[in-house]
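Just one chain follows, in the form predicted alone, and it is written as structure tokens.
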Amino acid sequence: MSDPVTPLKGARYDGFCQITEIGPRGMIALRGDLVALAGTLRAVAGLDMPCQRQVTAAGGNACAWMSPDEVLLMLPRPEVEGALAQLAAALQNLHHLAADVSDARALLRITGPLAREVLAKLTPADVSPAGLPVGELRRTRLAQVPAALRVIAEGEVEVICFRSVAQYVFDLLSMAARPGGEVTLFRA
């Protein structure tokens, strides 16, 4: 098997916030009855099923609530094949979908004290600390493309988008983080 290549090959922009592409990450879209899938998720990834708009994480694994019948399991890239096999075996009698979407997605990170401000320029979602608290995930759009935003910590946001629009999203975020463009919306 060849080594995975990220869409932006590790691109990075340094403005009033830093925009970086995160290296290859394994991602499995898991759909079905989330209550029925909870035990299997715990057995396969050591994670509890997240509540609405939440993310559970342990070690290098995370599970993000995406919709009432879908979660996104994120894990180290080499573990995807084994996790898919475990899911297939454990869920063989349960209606579900488990698909490797690692190559279909791109991950970007915004780092800096004004990370929320970068997002506020691009999305209609409320990205204030009250509207998007640390630990939450929000599906929305950045300009004209779909994306998911995960606030890992104050000043650190992960952006998940389709691989096909990764360059566009990176360019949007970089433009919004240009020095001199600060408007300090969320400064304490």
Given for the second form:
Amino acid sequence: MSDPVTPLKGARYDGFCQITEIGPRGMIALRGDLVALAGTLRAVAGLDMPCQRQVTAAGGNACAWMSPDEVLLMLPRPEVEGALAQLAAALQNLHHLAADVSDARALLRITGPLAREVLAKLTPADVSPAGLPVGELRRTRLAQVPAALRVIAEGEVEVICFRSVAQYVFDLLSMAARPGGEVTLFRA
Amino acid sequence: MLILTCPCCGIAADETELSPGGQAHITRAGPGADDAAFEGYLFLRTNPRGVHFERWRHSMGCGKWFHVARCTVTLEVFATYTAQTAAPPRQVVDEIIARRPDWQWESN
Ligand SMILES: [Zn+2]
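In place of the form predicted alone, the structure of the form predicted together with its partner chain is requested.
Time for the whole complex; same chain goes first.
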């Protein structure tokens, strides 16, 4: 198999926060009845089914709640193929969808004490510590495009967007993080 | 600017995270309906001054459709509720009547 190439080849911008493209990471969109899928998720990835808007993580794998019938399973890229085969075998009698979306998504990281502020300039979502607690995944928009935001820890935010808009989102975040643009509303 | 709480994911979503789906609880005319009934189904909306039922999709979010009961005059939101219903649930109707005693539910 050819080596995966991330859309921005690890681009980085240093402003009052750092914007870094991360990945590649394996990502599987898993859809179906989440209650019925929970046992298989545990067996294949060693993860509990996340509750609404939550993310479960263990041993380098993570699973994010995306909607009432969809989760995003994140795992090391080389393990995607095996996981898909295991899911297909375990779920052959259950109506479901498991799709490799690793190449369809881009991952960006915002690092710095004012990371929430970079988001606040671009999204209508409440990104205050109360509105977007650490660990939750918030699907919203950044300017014109959909994105998922996850505050890993204060000062560290992960952004998932579609690969086709990776450059656009990187440019947006970089512009919002330009030195001199600090508002210091959400200083961590 | 509207803020509607999506009943599918619990997020208080800004209007710009949502896509409007027009008036809700419209009875589909046809097949077999005459032209006037089908025109009514396709084009004729009540456009009330006051209580209004709408469909919205949480398009920049969980992606699900849901229903909203709100007031077109005050922009007050009475309730958001599941898309899987042909009429507003009893508790939504009660909630509206509690605040608009003169109003009553009429299907169309
Ligand atoms: Zn939603």
